[in-house]
Amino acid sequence: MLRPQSTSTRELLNLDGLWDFKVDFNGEGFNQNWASKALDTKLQAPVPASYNDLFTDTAIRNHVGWVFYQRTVRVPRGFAGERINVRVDSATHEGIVFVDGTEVARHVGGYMPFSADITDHVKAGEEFNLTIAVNNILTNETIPPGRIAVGDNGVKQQTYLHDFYNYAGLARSIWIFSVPAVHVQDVTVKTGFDGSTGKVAYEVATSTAAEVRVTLIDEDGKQVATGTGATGELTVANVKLWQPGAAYLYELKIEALVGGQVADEYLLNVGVRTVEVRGNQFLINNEPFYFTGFGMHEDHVVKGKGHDNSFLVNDFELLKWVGANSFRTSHYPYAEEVMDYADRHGIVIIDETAAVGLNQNFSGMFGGPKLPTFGPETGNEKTQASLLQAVRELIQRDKNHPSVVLWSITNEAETGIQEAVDFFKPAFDLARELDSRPVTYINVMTEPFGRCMVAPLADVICLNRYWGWYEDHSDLENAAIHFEAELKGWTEKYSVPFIITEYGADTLAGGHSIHNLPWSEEYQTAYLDMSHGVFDKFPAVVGEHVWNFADFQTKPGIFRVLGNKKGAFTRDRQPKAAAHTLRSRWTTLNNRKPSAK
């Protein structure tokens, strides 16, 4: 789905702001047809934002089920004669859109956009009532999965097996936009280069039959290549490559023509670069690349997962300051603004689906009955269909971002049984069918190299490891021995690149110990130093992503003290000592790994 934009043929209206807001505590919103009239409420909620932390009412924060957002929208007069659409950038985890009480769109999957053509329901220059119902329930058939429990008091409780809070609501922007009757529906670009000559292959889909003309423009505004036809390849002399830390973006102007006249224009940023796995190396533009950075979260005080451009800029400035060249969208696709910003600033991304929590072995940690991970009541055919939808939508949305170099299918699933291969193999196959980038998954510590059966499916193996924290807790000397032994086993068994996508220790900011005790800042830095010493012994380890960039909120639990404290930065983005330790290491690596010792 192309992101809406304002061009010479398209118009765009942002609907962010305060919306009327009502929680459907009694499950009556649909029966009483709330969407057909003004919401009977005095509450308002900002969009974009998660609603959970906005209000002082605990019942709203803990609500399991539907909420309703509503506002009046006036369609711009300039939309007259055009196709009028509404777009929801995300609704966590299910959204239904109503125009004057009529349902026009429905989508399941909390981190992907969806839209609807509402031309037949509205008129340019006139107002309409826009209502969006949002459901936060996770089931065994959703991605991520979950389960509803009912307490002895009769209150519903949402349980899930992932370690971050289930923020809900409209966390990203809402839009109405216009497109011509004949318009560009989709664009796919694939890039490469041969010496100093760049190549940009393109494929354009239009709403109806139309001529297609494309023009590639450099950052100085100069036209460097043109082409005609819905498919083709442009060549660029003296190409300037998109490179980590040194992004260069061309602009591809796509025009749909009818009778020689421009009916529609769409603009797409293009970074010319290549990505390849060769042996145990990860290559960007034929050069070995070493990932430094973090697993991150869309998580901030008050707004929850709500996107905010101020937070975006500050987070990227901190990434630059600490010397990070990459991050993983753990554990769900991030806002498109994040992807665009990474494109412009040369930050490399491992792009991940929301398939986290597919591991019933975590039930002991997060509560709930211990069930088979794959079975009728847990991961079944409908769950697999949801995963395939998630892969399809992720690649469809993010396929043209040069910053994205690796697709991640799942995080910390149970992978040591044949059922896991049967469950995940179609997702790996689909990713490769849809795109040429390498595909990975994130291996959990309980599925070592002698047990994991999904590893052979991956082009890159990513490991989450907590030697010195969950294992060998407080004993870094033994942790180093065991960590090194495990990496030796992995790298001897598989001739692929490895990325350590999680390693970290919970740390209380301002906590100190002369004895290097866990939870102190001294222990966190010593833990990182130990881990880095192990990584540097293995040429096949091509990256390190600390868990986590910043402290973040989790659901209540006795092993979490007001959230996960493994951040190198606090939740309000102040550095712990670990951030300075990482800065000292990463600013000297320059995308290259130290020689193996």
Ligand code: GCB
Second form
Amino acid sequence: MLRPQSTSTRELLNLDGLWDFKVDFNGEGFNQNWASKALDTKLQAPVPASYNDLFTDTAIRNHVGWVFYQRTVRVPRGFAGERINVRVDSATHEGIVFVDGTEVARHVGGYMPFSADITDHVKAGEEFNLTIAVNNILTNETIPPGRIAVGDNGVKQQTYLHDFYNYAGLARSIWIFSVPAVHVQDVTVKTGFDGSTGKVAYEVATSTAAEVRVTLIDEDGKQVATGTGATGELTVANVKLWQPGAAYLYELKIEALVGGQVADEYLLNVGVRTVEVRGNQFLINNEPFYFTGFGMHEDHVVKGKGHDNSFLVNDFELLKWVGANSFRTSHYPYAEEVMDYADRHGIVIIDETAAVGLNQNFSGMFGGPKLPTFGPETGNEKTQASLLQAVRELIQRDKNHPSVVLWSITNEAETGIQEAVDFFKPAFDLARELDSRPVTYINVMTEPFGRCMVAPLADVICLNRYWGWYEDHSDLENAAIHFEAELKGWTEKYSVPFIITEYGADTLAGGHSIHNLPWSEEYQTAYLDMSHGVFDKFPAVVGEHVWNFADFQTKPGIFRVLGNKKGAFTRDRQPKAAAHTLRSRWTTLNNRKPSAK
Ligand code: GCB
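Could you present the same protein in the form predicted together with the ligand, rather than the form predicted alone shown above?
Following is the full complex, with the preceding chain placed first.
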């Protein structure tokens, strides 16, 4: 799905701002047709933002079900004669869009965009009533999965098997945009190079038959290659590569022509780079790449998962300051603005679906009955179909980002049983059918190398390990021994690169201990030093992502003290001592392991 944009042939109107907002406490919003008239409410909610932390009313925060957002929109006069569309960058977890009370779009999956052609429902120059109903419910058939329980007090409760809080609402932008009747519908680029000659293979889909012309423009605005036809390969002399930490972006201008006249123009940023797994190395542009960085979250005070460009810039500034060259979109796809910014600033991304919590072994910790992870009431064919949809939509949305180097299918699923292979193999196959990037999954500590059956499906094995925290708590000497023994086992069994995608210790900023007691800043730094000492012994370990970049909000009712405190930064982005420890290690690594230098 192409991001809407404003070009010489396209108009774009952003609908961010305060919307009328009403919580459907009694489940009557659809029966009473709330979308067909002005919402009877005094509440307003900002878009983009999760709604949960905005209000003082606890019932809103804890609501399980639908909420309604509404505003009037005047269609700009300049949209006249064009196809008019509405686009929702995300609605967590299900969204239904109504134009003057008529449903025009519906989508399940809380972190993906969807759009609808509303030309037949609106008129340029006139107003219409736009309502978006949003549902936060997670079931065994959604990704991520969850379960609704009803307490003895008769109140519905949402449970789920991941620790981050289930923020909901319209956390990303809403747009209307116009495209000409004949327009560019999709474009896929694949890049490579041979010596100093770059290659940009492209494939363009148009709404109806049209001629296609493409032009590649460098950062100085100079045209460096042109092509015609819906598919082709452009050659770029003296190519400037997209490099981690040193991004270079060309602009690909794609034109759809009818009778020699330009009907539509679309612009795409293109970074020329290659990604390859060779033996136990991860190569970017044929050079071994060592991942330094974090698992992150879209998480901020008040806005929850609401996208905000100020926080975006500041988070990337902190990544740069600490020497991080990469991050993982744990545990769901992030806003498209984040992906674009990473492209522009040379930050490498492991791009993850929202398939987190497919593991009933965690039900003890998170609450809920202990059921089999895969079965009629839990992960079934419908869940699997949702996972495949998640993989398809992720790749469809993010395939052209040079920053994305690896697809992550799932985080910490149960993988030691044959049902897991049956469940996940189609998702690996689909990712490989849709794209050429390597594919990974994130292995949980309870599925070690002797047990996990999904590992053979992966091009890269990612390990989340908490030696010294959940195991060998406060005992770093034994943690080091066990960590090393485990990595030895994995790296002897599988000849692939390994990335430690989580390791971390909860830490109270300002907590100190001369004895390195857990939760102190001293313990967090000692824990990191211990872990790094272990990683450096293994050439096959090609990356380290600390859990987490910053402290974040968690599900109520689990063993967290006002949130997960494993951040190297606090929730308001101030450095703990660990951030300085990481900075001194990572700023000297320069994308390479010390042992590889
Ligand atoms: C994990 C999960 C992550 C949690 C983390 C923790 O293994 O992947 O979502 O937040 O552990 O802190 O327990």
